[in-house]
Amino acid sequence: MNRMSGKYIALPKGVTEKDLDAAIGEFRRVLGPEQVFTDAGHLAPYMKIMLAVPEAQHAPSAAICPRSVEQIQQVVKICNKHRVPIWPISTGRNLGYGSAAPATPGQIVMDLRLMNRILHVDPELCTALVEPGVTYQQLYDYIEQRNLPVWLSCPAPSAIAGPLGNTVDRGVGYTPYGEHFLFSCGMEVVLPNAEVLRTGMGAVSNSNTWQVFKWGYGPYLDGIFTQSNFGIVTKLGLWLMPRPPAYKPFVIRYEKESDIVGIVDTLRPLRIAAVIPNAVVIVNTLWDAAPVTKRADFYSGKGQIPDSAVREIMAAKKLGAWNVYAALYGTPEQVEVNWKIVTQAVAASRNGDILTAAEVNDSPVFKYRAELMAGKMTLQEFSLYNWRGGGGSMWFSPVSQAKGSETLQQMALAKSILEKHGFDYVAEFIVGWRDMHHIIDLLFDRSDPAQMTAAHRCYSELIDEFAKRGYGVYRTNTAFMDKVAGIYGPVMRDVNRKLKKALDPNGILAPGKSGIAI
């Protein structure tokens, strides 16, 4: 890292202090001095990471806060002039994947939180158009205050995250609209040459179909602006879910870890057929327990928490080894018919205890999941970080087919690697439609150098060993983007490099994002 003791915390690679001085001066003229930050105090929030690497490896040189597309265009022109890189963020709440910090040191964080207008919500067509700084809480409040007949779909730590940033990073939610990029429609993008592109029907003058028809004419471009550094997304169209007349959340508890095979094979057909219309979330004991208890309450020793302690937690917190959350939506008649199908399938499997809200009484764990599947705002999942303490968290997210056999071998592999490095298996499987995400939260103490080293090695080994068996991850943190990109092979990397060179020949936009470089 080009770290220095002068006026900047860090310098971008290949950029002199004189060049950065010139760029900062021009930013101040365009944005106003109050929206350009170079001092350590203001930059501290942009350096805070939960990764198993020193903060210095992701330290920005400055942060800027544009208020409009026009200001972004001017900033991009300045960056090209001085060859200064920028790292755009929306709300910067991508915790577990890198937060607001740039992938490489010295980049200027472009914080888009001041661009926070909800531009349009159509309750008849169930669409919305938002800017990057809009949070889920803000959009939720807008809908509630107007009593609009629509629901949001949001990720687990919803309230402070934003729909544009989450969707562009291909995040997911827990309602039937939970595949967020699938339910987006139309983007506005500032390209690295400062031109403004509107995708799909938005490219047509005076179009009123930008948020209702995804494809437009010619190649579909929206996808190249997700998980990439090819442009700055400044507006995003969303499809909202019509508020259902009836909603029935439920949980199925299973007593043994080996039950995971039957769980997936029993519920997958119902998910593919849309009898269960939302993602089926299969949560292990520790993930469900972490927000409502601490590891030290049951085990204070070193190494992976033993099975005996996990069983104590199950009994104390009334949890299964696996806890399956899903819901039914529709008219009361539809819900009743589908409930019969679900309960018959669970009964036929001769395993699992299916419970509704009335039967779990005041369970805070169930209440959290029920609200999440209804698109309500919550921050409860942040309580995961209290499980071990110390502020360390890296999410490992391999994808597989939604087959029971896949779960058993993935679980065994993950547990063995985590145990080797002394970490707990805190995990959930999420059955999308035909795919399944295996989400593991590698929790560790950032204040402990030994745990930092072990966590880094553990995460690296997880990537390597899962890749050897054909499992790629769908998201990763900024410290491992290049390594994960390598899993997808040289042809993919070469195509991304060619696109980058064509769209951003000076490499000024988020170098290193998703392992993409010129």
Contents of the next structure:
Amino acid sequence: MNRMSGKYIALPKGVTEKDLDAAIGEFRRVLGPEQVFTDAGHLAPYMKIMLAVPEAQHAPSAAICPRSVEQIQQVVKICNKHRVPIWPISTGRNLGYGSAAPATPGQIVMDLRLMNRILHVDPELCTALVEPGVTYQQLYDYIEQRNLPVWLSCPAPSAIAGPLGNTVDRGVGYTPYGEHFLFSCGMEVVLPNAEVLRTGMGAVSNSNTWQVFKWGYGPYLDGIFTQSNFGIVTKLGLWLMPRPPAYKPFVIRYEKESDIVGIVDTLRPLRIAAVIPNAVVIVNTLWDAAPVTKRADFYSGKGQIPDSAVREIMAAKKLGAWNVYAALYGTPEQVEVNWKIVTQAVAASRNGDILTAAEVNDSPVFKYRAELMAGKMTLQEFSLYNWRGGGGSMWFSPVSQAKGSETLQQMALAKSILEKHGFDYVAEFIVGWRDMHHIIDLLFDRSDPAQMTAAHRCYSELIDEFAKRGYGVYRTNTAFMDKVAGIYGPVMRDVNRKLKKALDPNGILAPGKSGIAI
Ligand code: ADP
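I've shown you the form predicted on its own. Could you give me the structure of the form predicted in complex with adenosine-5'-diphosphate?
Zooming out: every chain and molecule, the one shown earlier first.
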């Protein structure tokens, strides 16, 4: 699989060592030798993956760190000249989806972390414009230091990830602005032919409406630069949420797994009408248990953790079978009215125990969720990786309608496939406006070859069995991109390939991303 050479830990498909040498030499001239890495020591962070495949399958040949758009343009020209592929990353924290490693061996990682300027934050319009290397923590600190009246929305590993990388991979967060791509506005993109495109109003010279009007004129192009390999995004505009005068996070705990039906049907109308405006999460026991306990404390046998052990955890850690986290935002009066509507809806459903911050006291799990729903910085979700230990994690994330019956069906299907392969069902549903992202963390021990094989088979079967029932995933890891592209059918593949050929005839940009190659 992996093509070794004397000098490089991997070679890209179809590229000779001589061609790579020539390209690396030119990168050194353009970027400076200190921004080009080919030795195993420096490449180690770009090789580390959590997937159920050997690292060699995703080993880069080199990593380069450009500092400007002009340098990226030069790099792209060199890549075309020598036909060498590059894999752009922004903050490179795509953990459980491939981390910083490329889709196929030998691609040169283009690490954009040095391009980390916050170009502007407009507190009146509540907009920002950032470069790829800007982390959420950096933007958060910028806002805090200036006491700007805006909130961020971030994914769970908020502090170390960044808005540009997360948005172009269509990640989600937990505030009312949680559907990140929806709340982005305007991109700057270096195309594979080295031209620079500004989307939307950014294409008009001297425009000051780039970050306020998304659609511009003619076809709306931003979407084709997300989850794709058609361009390198070098700037992203985003909308920020005005800081609300009042914020009320709460949890509703449910006793039984089958309660998921009623939960979704109770909450959906409130979510669609934006009484509850944020991306509500419905979290299962094991996910919520991870920060406060370890699997081995309750179960040390083989196979999926039994329901009886899950019930013990629920009792010991005061968790529900499902734990719903949501929040109200607005003026104190608005929050009071909406709180009445929510509590009445939960009471009418005759199920669920609704608790406020004061009532759960100092529960660390609640605190973490309350922070996420307020766009604050946290790294708590990483405790999931200690649940089983061993560094294996692959997110399986099918999309579901926000209907109770659908969720029960998806849960039962996922749980039984995971059980067959000996893995736990560790899951949450993130409720969008009408959909839910059903997020399952397939956790396994990478040091155990049997678990590696089982995890690979399990993930593959999850994709197949869900697809048979008409369910597709919203995102996948670098080891399964081609397979998932297959689920979306030949016409989609063909259109993507045509776009790829037109924009990147030499196939130099991230071949294999989302299953797209020439
Ligand atoms: P995060 O650290 O926020 O998770 P990453 O930097 O890992 O985000 O980016 C996630 C994925 O998005 C990458 O694996 C890559 O495929 C794609 N990507 C990241 N940055 C860019 C970019 N500037 N242009 C195009 N695609 C990008």
